[in-house]
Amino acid sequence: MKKLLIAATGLALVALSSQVFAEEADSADVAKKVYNQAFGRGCGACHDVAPNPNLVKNINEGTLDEKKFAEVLKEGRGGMPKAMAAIMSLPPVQKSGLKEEQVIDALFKYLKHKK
């Protein structure tokens, strides 16, 4: 009985691990959708070009952090407009079922990982 108990414990943690690797997998997808579909023409029609902020950089070299990020994301900045609602409309993103703050997350992390 116990060798059962402990067999169906470690089924149940691959499979919650599968999951939250699948989970993981979805979001990145959906942020790397999200950079390049935005306001129709993706955030690199802006960001990628000079003078504008270069996200990749600014996060890499530390100086524009996620809360920040966000905030700018939500409140708009300078000539950044207020962009969530433009990102949770797109349909990657509902068909994705992620909140708000899971997608500004994975848009985070998928520009501190992009090349």
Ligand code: HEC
The other form holds:
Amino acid sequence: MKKLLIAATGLALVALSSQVFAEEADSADVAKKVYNQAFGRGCGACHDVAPNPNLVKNINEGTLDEKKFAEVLKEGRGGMPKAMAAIMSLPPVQKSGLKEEQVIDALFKYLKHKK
Ligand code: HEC
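Given the form predicted alone above, produce the structure of the same protein in the form predicted in complex with this ligand.
The complete assembly is shown below, putting the previous chain first.
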């Protein structure tokens, strides 16, 4: 009986962690689509080109934290347009049901690990 219980607990844990995994994979996928589709041509149209800020580099070097990242997306800055309305209206974002803060977080994590 005890063995059975342990086995059942183990199974439940496996099921739970694979669900968390699936959700993370989903939001990473949504983030990738945002990066490629926002404003029609994607964030990379500006950010993969010098001298605009290289987001991957700045995040990994620690000069761009998630708070500042969120702030710039919401408020815009200089040549950087306000982006949240454009991001939230993208079909993959709407379909995902993710909230604004979740999309920002997913986008930040996606960029942190982007090659
Ligand atoms: C039309 C070109 C353009 C597009 C499209 C664009 N950006 Fe920007 N972005 C800029 C420019 C230019 C700056 C520098 C602004 C400044 O400081 O003057 C900037 C700055 C930023 C910063 C601050 C960087 C730092 O290190 O301080 C973030 C974060 C950012 N953009 C995110 C994004 C994301 C995410 C997207 C896509 C949703 C995006 N941008 C789309 C042009 C663009």
